[in-house]
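Presented as structure tokens, the chain that follows is alone, the form predicted alone.
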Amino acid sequence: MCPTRAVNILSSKCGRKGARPGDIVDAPVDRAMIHDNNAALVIENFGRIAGASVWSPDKAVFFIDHHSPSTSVKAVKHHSLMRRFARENGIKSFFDCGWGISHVVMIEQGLAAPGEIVVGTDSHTTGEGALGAFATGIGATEMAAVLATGRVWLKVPETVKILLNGVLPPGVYARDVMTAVLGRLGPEGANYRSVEFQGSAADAMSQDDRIVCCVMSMEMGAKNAMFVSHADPDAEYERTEEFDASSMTPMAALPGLPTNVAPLSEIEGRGIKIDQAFIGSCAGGLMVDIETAAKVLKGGRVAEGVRLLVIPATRHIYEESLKRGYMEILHGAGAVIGSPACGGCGGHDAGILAEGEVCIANSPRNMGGRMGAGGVVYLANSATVAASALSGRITGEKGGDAL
């Protein structure tokens, strides 16, 4: 039997020919990403390492994306600390307020490449696997050690193959595919596994679609995720989960967990009123999401009593949306458009819900308190979020005007 792509990458990078799942390897890091939600703790722990210096300033990347622009004294102190640390240590890749979300900017800027090992202080670093990197999240203390040594200990993971065949029907999106996958595998169905997406439907997915799938793989416990178009036919997988994309329908996740899923058709008839709709995050603020929302909202107006918050994932996506006229459509429909950042995804600074308020979002998570204590969050694709903003209730896409 032959190794899977993840095992191949780790074996090659570590000089461990014949490495097997379960082995512990001392892996060289190609890129280390630190964002403002954890940077202060990383820097604090780095300072405790006697005589430490940043192993390779060109390979460390800093982002201000979770609290951007800063809206609290605590956040601005962390930002100031990050800027000073970067200057003092020669770190040039510093993406300040307004650049956007780390995972998507990393891909836009070519800071995650096929076959590389990428670590980040965020669980959704799995998103960088969309380009074929072995990308995974690590803790702040571990990241401090990476900054000092350029290496990280990893257990070689078993691999789960997600086989996606067929052609997605109109009105069904990559987000629906992943919601279906999460529903079957559950919150621990890929725990510390490498996830490989294969099959004709996977091959047909755009880069944005692949980012969505790799980001959301974290919600079933994946160590990393990637798309593999030409896998070795003798590759050794722990198991294969096969899905028929042609039979899929729009899906949604009910409050509590992203894996608590149901077909949208079962939810629409419940008349669930919403207070807020959110389009944004590393899984929902991509170009495809802005375009889809503009298509649904064109010529319409957000329902009275509903707040529609739209936050592009990156500055580049914002600029391109402006050029294409999408922002004009969204603004005309009554959307509140925010600066590129994580925004309402974690309920840090924007889009926080009051107790009992209901939000439908295309962001990754909907655990209790995710957007504010007592808030209730449903997850769905971007078309459903936009359509729900128009109707004031959770409802699916009914078709939109051509853009």
The other form holds:
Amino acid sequence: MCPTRAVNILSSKCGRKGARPGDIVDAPVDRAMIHDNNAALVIENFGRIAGASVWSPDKAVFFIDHHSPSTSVKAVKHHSLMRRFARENGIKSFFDCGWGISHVVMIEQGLAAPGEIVVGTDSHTTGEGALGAFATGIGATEMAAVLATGRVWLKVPETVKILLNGVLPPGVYARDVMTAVLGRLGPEGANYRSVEFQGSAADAMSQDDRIVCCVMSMEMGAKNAMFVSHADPDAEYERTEEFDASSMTPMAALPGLPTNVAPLSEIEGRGIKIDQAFIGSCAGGLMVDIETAAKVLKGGRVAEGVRLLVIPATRHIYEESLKRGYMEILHGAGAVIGSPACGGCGGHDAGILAEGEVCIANSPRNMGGRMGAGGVVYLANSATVAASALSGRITGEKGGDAL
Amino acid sequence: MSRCWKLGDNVSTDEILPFQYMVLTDPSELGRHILGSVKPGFAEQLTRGDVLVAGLNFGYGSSREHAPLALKGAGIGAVVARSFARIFFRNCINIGLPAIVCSAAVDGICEGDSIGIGLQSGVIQNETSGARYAFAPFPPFIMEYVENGGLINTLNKRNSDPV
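Form predicted in complex with its partner chain, following the form predicted alone:
Below, the chain from earlier opens the complete complex, with every other chain and molecule after it.
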């Protein structure tokens, strides 16, 4: 049996022919992404490494996307620290406020090419695997060491194949596929593992859909995630999880865990009132999401008492949405449009919830306190979030008709 | 001996340290805010060296190193769990906070029990109940990180030691 794609990338990059799952390899890093949520700790730790200099300034990429534009005195101090560090160390790839979310910009800018090893100080770095990079999240101290040495130790992972057969019905999105996958595999169903997406429904997915799947794989603990179109059928998978895309329906996650899932049809009947609807993040602020939201909201008006927050993931998506007239539709429907950033997803800047408030979002997470202490978050596809903003209650596309 | 505090499954980094404290970097300042929504007033009840005993997938979610750093800053001496989320585990080791996988200990330990942890021997001794729980000791390169107090100290030590 031959190795899976992740094992192949690691063994060839590390010069360890025949490396097997469980082996520890010392991997050379092709790209190191650092964002403003963790940069201060990275820079502080880098300063503690005796005699350190940045191993390869052209391979380090800085982003200000979590507290953007600066959200507090402390946050802007960290931003200043990042700008100075980048200047002093010759780091040219600096994506300042307004560029957007690292994972999506990295893909737009060709900073996560197939076969590359990408590490980022963000768990959703798995999203950069959409085009075939081996991309994984690490912490701040480890990133300081990567900046100094250009290397990171990795345990060669086992691989879980997610086989998506059939064709997705209209009104069912990549996000619903992932909600179904997360519901079956659970919050550590792919912990420490590489995830490969295959099958006819996977092959049919757009780049945006692939980003959604790779980002959301983190919510089942994936070390990395990727789409592999010409996979060897005999590759050595730990297991295969097979799904029939043709029979899938819109899904949602109940507050607490993104893996706490139910068919939307079961939740709709409960008449859950919402205070906020959020369309944004690395899994929900993509072109496809803005387009879907605009289609649902066209000619409509956000319900009384509901805030609809729309944050395009990147400056490029913002610009394209303006050109296509989506922003006019969203604005006309009463949406609040934010500048490209992580936004409400992590509660870092725009869209923090009050205690007792309910939000429906297409972002990746809904753990306790995620968007603000005492607020609760339901997760669903973009059409559901937009339709819920119109009705003021958790509702599917077309006013309650799930399809 | 260390006093134990018990937690459930899938405790996320959002719960260990909520987003509003991510602009802090000082461990003891971070430590004042740990697990506020799960165990209100928790940080004030801790004694240096106390141990968290958690269920499955402890540290689920974001890569924020602030979470384990806050636990360390609050005085937590080790975390024992049935399993850890991948990045959280690496972060613990990289800052020199032992993260030990031992389901038997999670089953056997009650909140308030006093334990001793033998990192080299791979044994947790429950002084309260008398029980002993075995776990697989860290491989040598991880043990080196833990013993040196983290990754940065290890790098510096390696670079200064004549080979």
